[in-house]
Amino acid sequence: MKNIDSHTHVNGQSVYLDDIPLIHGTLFGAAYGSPIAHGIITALELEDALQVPGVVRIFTYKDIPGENQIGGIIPDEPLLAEHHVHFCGMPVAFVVAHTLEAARAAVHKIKMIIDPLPVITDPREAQAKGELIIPPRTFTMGNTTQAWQQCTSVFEGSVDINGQEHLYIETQGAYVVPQEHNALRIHSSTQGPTAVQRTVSKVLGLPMHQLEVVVTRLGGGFGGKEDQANMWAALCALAAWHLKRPVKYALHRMEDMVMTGKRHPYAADFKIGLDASLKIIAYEVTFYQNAGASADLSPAVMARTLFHCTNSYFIPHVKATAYSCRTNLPPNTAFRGFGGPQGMFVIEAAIALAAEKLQLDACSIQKANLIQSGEAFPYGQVVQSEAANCWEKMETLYDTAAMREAVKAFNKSNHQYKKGIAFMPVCFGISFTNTLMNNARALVHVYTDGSVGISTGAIEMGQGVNTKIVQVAARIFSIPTDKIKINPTNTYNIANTSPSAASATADMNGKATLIACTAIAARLKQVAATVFGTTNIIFENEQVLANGESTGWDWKKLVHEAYIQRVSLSEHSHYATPEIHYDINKEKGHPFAYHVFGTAILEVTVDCLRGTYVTDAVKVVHDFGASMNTDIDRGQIEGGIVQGIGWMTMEEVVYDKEGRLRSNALSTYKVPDIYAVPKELLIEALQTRQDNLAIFGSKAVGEPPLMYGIGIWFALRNAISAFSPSANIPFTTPMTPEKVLMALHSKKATGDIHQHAEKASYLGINH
């Protein structure tokens, strides 16, 4: 089945925030953000801004009727700064004007005097000074202190992982329209309609039933709109509530980049021990998460880093500690993978270092330690593993032994160019790690003409969830998909929703839809059973069959008969993921409904004169389960891989020591384009029919593929080492061409470079 939105996307009919027709009298907003990362406000001068033609009003924290607080997990984030500012771009005032141009012009007229305070941008410094969002958490298994004695080799190292800008095509924004009885309709570009509803309720002091949040679709989210959409909706709601006029604010790209958080940067220290058979016996790791100025979703992101700190491997003795460190940067937030990729990168770095010191290929260690069914992760969950199956199928399908030999042969015969190859196994848990969030609802109406309308809490943001929900209803009712419509997500139709995140959206909302459709189908079958005198009723291609034979009734006739008999043709259903639980006091439990596995082999070619590189191939064996829509799932995998490659190679978030974003535009922040896509991108499904809790057995596919891109960093590292075996290659991301060039010709590698006079002459290097 094709994506139901493809046609309207292509012809421009799909409705995003900026496509909503403006109501007469709509006003436009713009936020004034602090120019200083940390300090005390001593004066805020608004007079010049108020004189700008078209300006209606400028709002500050003094105008907030409820709580000046939008923090979700921890109440540590004011909507508008009061006396302190904690990051560059922190909203201090909100200008509302008759035109967007007037609002933005007025922002530039605002003057603020700030007494500066020390700025912290490094998480290690924040941890040393006790600047923590929450107390540290530690996952343990076995006894690492004693286990080191069992190791024949022990290695230690450090890692620095950069952030990543979401760069969704549609920026953050909201459009709030006052309704009768003091209610507000909030059109928000959000992954979490209920989070917006709760936040606005708190800020305005209004009950949630006064606030209708409507989302048709997003122009991308990647986690950046799970929590951070709340601020912009609250600002527009504040102005609309005061002025009794519609208010809209869609951020300019540069505003969005400066004022919103990114993927969390991490620093980490690790220690890994192996025995003579290359089994990893012990692993200790300390993570320093750069949370930014307030909590946002950092505690939950940090938890998933711990949950994924051993990736696809079984390690009997583990101690993993994580600190969520408060710095003077915009609050960092959810991003595809939600902390898992950072944890995975560190264990892969530890394995790469061990392999380098032992003078063998990292894949020898990786393969020897893949987790097996029946073994447990450090958090206590016993796994049903596909790790070894994915690895073995990859080796056979892609003849990885021949690929490795071809790379060696190429490197032996080429001077300027060197190839690198790396393996990247992936294991990702599916569920919100906060157990209470694992629930969803669906409202299904069958109309008297046989058509079907469905409302869920799922947000369509390009991942194809609406298409999968249509497929669920079509399968249960056995009707064409053009008879089914997915309605915009609306908090008046579906209340108390979890955000569309954690790769759990299709599972939870699909299961809720399944329950609702099954209940309606059962009632319809009972009607048919009464008419035809048998309980053996099935639906097939819009026809009603009794005892396997045609009854002469079609779907529409049965629906109409049920209506005549006053049988309900509507159902509101609830689904809560079973089996999952977690005890945060013991740091043990069964937090995930299931795990997604996969393995990739990645190949790159580096130009050792220029430091540039291309991705030759990414070849994947992925654990789809029983995919219900292979095209959509493959599209998600392809996009995830390229986004992961971007994070590992070119997407470099740069803040200066004063906390100012320097990579604040697309001229200074580089994202993958068509030339960054692998020349060869192969995706093969692991054939498995094992039971899982996914919808129709079709495993979640949103986040896991991004982690395949991590392998690119290690492939580049191997290519550099092929050019200069003694190169100094610190475990820092991203591996930009500049960093590649410096590593190729680093001081540590100087002697090696000068030993290759013939090569230097060939390259034309004047040394």
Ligand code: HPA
Contents of the next structure:
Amino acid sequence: MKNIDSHTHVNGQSVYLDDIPLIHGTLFGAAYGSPIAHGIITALELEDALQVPGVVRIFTYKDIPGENQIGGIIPDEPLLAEHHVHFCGMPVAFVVAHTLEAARAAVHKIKMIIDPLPVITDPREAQAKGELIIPPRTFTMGNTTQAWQQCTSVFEGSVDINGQEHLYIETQGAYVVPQEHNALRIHSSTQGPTAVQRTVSKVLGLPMHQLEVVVTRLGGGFGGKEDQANMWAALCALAAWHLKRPVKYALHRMEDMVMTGKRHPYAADFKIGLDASLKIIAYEVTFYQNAGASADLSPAVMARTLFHCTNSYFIPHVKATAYSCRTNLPPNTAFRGFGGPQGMFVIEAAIALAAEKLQLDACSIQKANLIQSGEAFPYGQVVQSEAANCWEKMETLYDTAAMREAVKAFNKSNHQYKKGIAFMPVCFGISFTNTLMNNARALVHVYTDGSVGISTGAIEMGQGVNTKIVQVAARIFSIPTDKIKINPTNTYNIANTSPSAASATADMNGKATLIACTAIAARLKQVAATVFGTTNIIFENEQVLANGESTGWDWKKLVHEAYIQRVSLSEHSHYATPEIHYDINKEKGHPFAYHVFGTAILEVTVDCLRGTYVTDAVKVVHDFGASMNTDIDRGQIEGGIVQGIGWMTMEEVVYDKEGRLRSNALSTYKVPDIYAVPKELLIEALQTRQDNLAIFGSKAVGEPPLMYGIGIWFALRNAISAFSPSANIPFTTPMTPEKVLMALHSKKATGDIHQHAEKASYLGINH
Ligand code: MTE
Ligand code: HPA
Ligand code: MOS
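If the structure you just shared is the form predicted on its own, then what does the corresponding form predicted together with hypoxanthine look like?
Up next: the whole complex, starting with the chain shown before.
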């Protein structure tokens, strides 16, 4: 089935926040963000700004009737700064004017006097100074301290992973319209309507039932609007509540880039030990998450880093510790993969280092350690693994041994150009790691003409969830998809939603829809059973069959009959993912409904004169379960891979030592374009066990494919090593052309090699 939005997207009729017709009298907001990253506010001068023609009012924290607090997990984030500023761009005042131009002009006239305080941008420095968002967490399995003795080789290294700007095409924004009885209608570009509702409720001191949050769709979220849409909705709501006028604020791209958090940068130290058969016996890792100035979703993101720190591998002895470090950057937040990608990069770096020292291809270590069904991850969940199946299918489909030989042959006969190849297995757990969030609701109405309207908590952000929900209802009622309509997500219809995130939106809202539709279908069948004198009633192609025979009744007639008999044609349903549980004190449990697996093989060519490169091919074997919409799912994989490649190669978030974002526009922040797309991108499905916690056995697909992109970094590393085996290639991301060029012409410091040898003998290594 085609994406139900495809036509309106192409002809420009799809409605985003900026397409909502403005009500007469609408005012426009703009936020004034702190120009410096850390300090104490000694004066805030608004007089000049208030003189700008068209300015109506400027709001500060003093105008907040409820709590000046928008922290979701930890209450550590003011909506508007009071006395302290903690990051550059932190909102301090909110200007409201008759025009957007006036609001922005006034923002430039605001002056603030700040006593500066020291700025921390580095997570290791923050950790050393005790600046932690939450206490550290440690996952352990086996006993690493004893396990090093079983290892024939042990290697240590460190990693620096950069962040990533979400760059959703639609920037953040909100439009708030006052309603009667002191209620507010809040249009928000958010993945989490309930999070917006809760935040506004707290800030204004209004009960949640006064707040109608409405979302038609987003022009992309990628995690950036899971929590960080709250601020803009709360600012507009604050102004609308005071002024009794509609207030809109859609951020300028540069405001969005400067004021919002991004994917978390991480630093990490690892130690990996292998035995002679290349089994990874032990792995220790310490993560330093750069959380930014307040918690936002960092604690949850940090948890997923720990969950995925062994990627697709079984390692019997693991000790993984993570610190969430408070720095003077905008609070970093959810981004496709939610901390998992950083955990996976580090284990892949450890394997790459081991392979280099042992003079092997990394793939021989990767393959030897893929997790098998029945084995457990460090957090205790025993897994139903498709890791080896994906890998083997890859080998049979593409003769990967021949591919590797061809790369070697190419590199022998070329000097300027070198190819690199890398495998990237992925294992990603599906469910919010916070068990309580794994529930969803649907409200299904069948109208007397047989048409169907569905509301759920799902947010359509380009990932195609609305299309999948239509498919669910169409299958249960056996009616054409054009009889089914998905309504905008609205907190008046569906309450207490979890955000559309964790790749679980179609699973959870689809299951809720399935429950509601099944209940209505059962009532309709009961009506038919009475009419036709048999309980053997089925729906097929809009027809009602009794005992397998045509009854001459169609769907519409049956619906109408049910209505006449006063049978309910509506259902509100609730779905809570079964089987999952987690004990945070023991760091053990069964947090995920299931895991998604896959393997990619990635090939690059580096121009060793220029440092530039192209991605020749990405070939994927992906565990879809049984995909319910292969076009949408392929779209998710293609987009995820390109986004992953961008993160690993060209997207370089640069903050200076003063905590100012230097890469604050598309001229200084390079994102993938058509030239960055792999020249060949092949996706093969592994039809796997139809996991019954996936909707119709169709496994979640939103986030896992991004992590295939990690392989590009290691393919580039291999190409550089082919040019210069003694090249010094630190584990830092992204691998920009500049870094490639530097690495091509670098040398491992002899001191380094020496030092490593010393360490090696100290650890009793025989390599
Ligand atoms: N695809 C598009 N086109 N736009 C998006 O914003 N977000 C990603 C992924 N794919 C996103 C996307 C992220 S971060 C998640 S968690 C999932 O979609 C959310 O949707 P799902 O749960 O329906 O997969
Ligand atoms: N994934 C994505 N978003 C989340 C999660 C998660 O596991 N937990 C809380 N928000
Ligand atoms: Mo996705 S990072 O879970 O919104």
